[in-house]
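Below you'll find only one chain, the form predicted on its own, shown as structure tokens.
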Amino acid sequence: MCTSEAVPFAKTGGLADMAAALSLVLAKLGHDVRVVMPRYYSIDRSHLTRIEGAMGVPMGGMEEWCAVYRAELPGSPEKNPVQVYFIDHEIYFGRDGVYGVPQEPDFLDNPRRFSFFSRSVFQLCRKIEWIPDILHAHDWPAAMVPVFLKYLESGAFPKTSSVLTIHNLGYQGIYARDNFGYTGLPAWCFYEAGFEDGAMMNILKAGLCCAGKLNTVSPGYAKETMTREQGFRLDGVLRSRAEDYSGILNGIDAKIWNPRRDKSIPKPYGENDMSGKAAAKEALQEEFGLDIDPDVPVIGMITRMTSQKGIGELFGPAYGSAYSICRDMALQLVILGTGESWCEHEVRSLSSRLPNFRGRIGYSEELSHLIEAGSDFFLMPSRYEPCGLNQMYSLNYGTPPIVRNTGGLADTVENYDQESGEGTGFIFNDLTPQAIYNTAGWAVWAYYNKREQIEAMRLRGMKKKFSWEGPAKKYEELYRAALAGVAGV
């Protein structure tokens, strides 16, 4: 596995949870799995092993030397430990952010930082005398891994093949073309693996080109990259190679995110006593300094307020429909995220206004269960959504999505039929403010007047399973097709 993040040791999203979750898995079903990724700052160096002697890794006709660090992926089987090593390079990695800070989003020299990085993975199979069969690179700070597979190490690595997992298209790893020369690639590589992008050098672009396999984290999102409305540009790359493309949807860790164990909420609950939900709906209210009322509908929602998550459409001053529908129905709103500035404020400004509306700006996991547990409905109006992780938690909290029909919240939740009362949630089409407002204004009604409906659609979301087990087959599967088209294999 290589990354660039993985949980505990480094996240700033769902690929951190993937990658960790996926390589446990693979353990426990007996393969010999390890994790390779930087050291951040924020990573302790007195709590890893540092292995012997330093490495050098050869980058653009000069040898860029850094340490090796392990530490074994907590939650591994005993018998088969999953390996983690981290590329400690204190010029690159030692610094607070993992692709850069509040005043530099985007550090400058972040494609000599993965482009070294993706090149030392090969380094450090020499150094600990490991070859693997795949190499599954995830996202574009990793993409240049199957590219020197390809070009510069498949002599070293003749059986291995590749594995390309996207999980954000929005995310390319796009920059100036001058910083080319320093991936150590001949000259013609630049057309020939794909970087090419206009006058400028596109990572994830060249990983698509070179993998063995690629793939995206649910088949909904799968089959929308590859239209020109959601292919970022790259839908025709994708297109070209639609054989060696599909869509594995994630799992969810269901020993950290499960009702019936869970510490971060005031009682456990579950289908056969659902009163923890009641006693967490109480303390949510609490918490954000709402009125507590059982009675009305509380509707949650954790989120990067980031266009991509439709905070336009729900925020934007004087045309979102946050304020209306907090204005206009019995219910509840709370929100607990951080992202662009001007939707922080907004944020801010509601939760002045509104006694109804509460707004917490940052980032807390035992709040996120809490959220989880004690709301009645979760809202997640996603201009696309690859796969998503808190509409299955909700469903396993028994707290209906309300969502976009899109991607993976498509791939995960059925939509609600107010005749038969079937379904897990609520799903809008188009991303409007109206949609919006409309869609919650369902649910709500629902609630007040189908509230036997709602009841089963808890108790039928908490049915449905979402675990690593099925995924991690699909990937075995992908794993022997990727191997398959390796000569001599």
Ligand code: GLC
Given for the second form:
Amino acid sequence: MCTSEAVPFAKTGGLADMAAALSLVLAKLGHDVRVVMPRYYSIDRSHLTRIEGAMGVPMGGMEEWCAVYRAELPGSPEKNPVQVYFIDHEIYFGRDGVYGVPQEPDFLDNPRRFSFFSRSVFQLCRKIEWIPDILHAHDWPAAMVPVFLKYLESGAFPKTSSVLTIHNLGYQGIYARDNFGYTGLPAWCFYEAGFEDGAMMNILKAGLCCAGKLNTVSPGYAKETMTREQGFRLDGVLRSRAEDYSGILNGIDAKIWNPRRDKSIPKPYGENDMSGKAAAKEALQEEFGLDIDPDVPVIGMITRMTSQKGIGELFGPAYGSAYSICRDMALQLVILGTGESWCEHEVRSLSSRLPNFRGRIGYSEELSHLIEAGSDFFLMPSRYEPCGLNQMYSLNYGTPPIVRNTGGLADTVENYDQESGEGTGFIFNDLTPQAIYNTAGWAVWAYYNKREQIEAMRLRGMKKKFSWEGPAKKYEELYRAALAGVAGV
Ligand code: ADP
Ligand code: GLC
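Next up, the form predicted in complex with ligand GLC. The previous block was the form predicted on its own.
Time for the whole complex; same chain goes first.
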């Protein structure tokens, strides 16, 4: 697994959860899985084991040196632990931030940092004398792995194939063409391997052209990304590879996200005794300084504050719907998140202006569990959502999600039918402030007027299984198909 993030070592989003969880479940199935990721400054070396000797990595005609550390992935099966290797390069990774810091959200030298990282994967295999069947790369930071395999390393790794997983097509690693030199690839590869993007270099595009197999994290998003509207200009590339491209829905880690044994909430709960959910609601209202009232519906939200997540429509200037929702409806709204500074400011401002709105700017695992458990509904008005983990968590916590009809959200939530009471959440189509307002209103109406249906809906969501066992089997099939490609079958 070649990844820029994996829990518990480094996380900016769901990629970190997915890379770790998939590695663990494959190890449980008996595979020899190893993870390689950068050793960021925030990862404390004193908990890692140093592998002896420096490692040289070819970089644009030269060689650069790094150290390698190792640790076991927590949660590994005892008999078959997953090894995590950390590429330790002071200049590239010995700084705050994974991809950037607030003052510089995308580090200027990211193409160089992740060229180095992707190339180091092969040197690592040599160093530990371990040749994998599959190099599984995630997102643009590792997308050069399949490219290097195809054009520079196929001689040394003749039986290895590659798989590239798209977690978010919105981030492609598009940089000035000058950076191509760092790859060490011959000049003709700029076109041949698919880096060319007008005058720019597009790292994800090259990966998509070169990988043995491609996939993304839900079937719905796989279809959407092949359309012009949602293909982020790579729909043509994806359509041309349609035979090799599929969608596999992520699972969730039921050890961590399970109300029946959650230690971050006041009292665990399950279908037979929901009193713990009421206790969580009270604790949530207290934590956020809201009126403690069991009868008022609470809508929760946990999000990266970026346009992908619909924050413009919720909090944007002049037309944000969060303000109107809180002004007009008998509800409470809580949000936890970090991201674009205008949004953080607006959330702080609304928290001081409205009695029933509270935002917390920051990152907190602990609070995120309390919000999942203590809310009555969970809001995710995403512009696009490759998979989305929070709607699955909230279903399992008996907190019906209010979601936009897109990607993994559409694949995991069924719309409420107020005649029959069927469904697991509330779905809207258009990403407009009005649609969010109306759908939040619909959920609140059902809470006050169709309470029995809402309680039944909670239980229905709690019974949904999003385990990793099914997806793991699909990844096994994908790996086999990729290997068949190298064998020339
Ligand atoms: P994405 O990866 O696009 O951000 P996902 O829904 O796949 O979306 O995953 C986001 C993950 O990050 C979830 O586990 C979510 O709970 C977590 N998360 C996001 N922001 C915060 C935050 N401020 N505090 C705690 N957890 C957060
Ligand atoms: C990305 C996507 C998210 C997905 C996650 C894990 O961050 O935005 O929808 O759940 O990757 O695959």
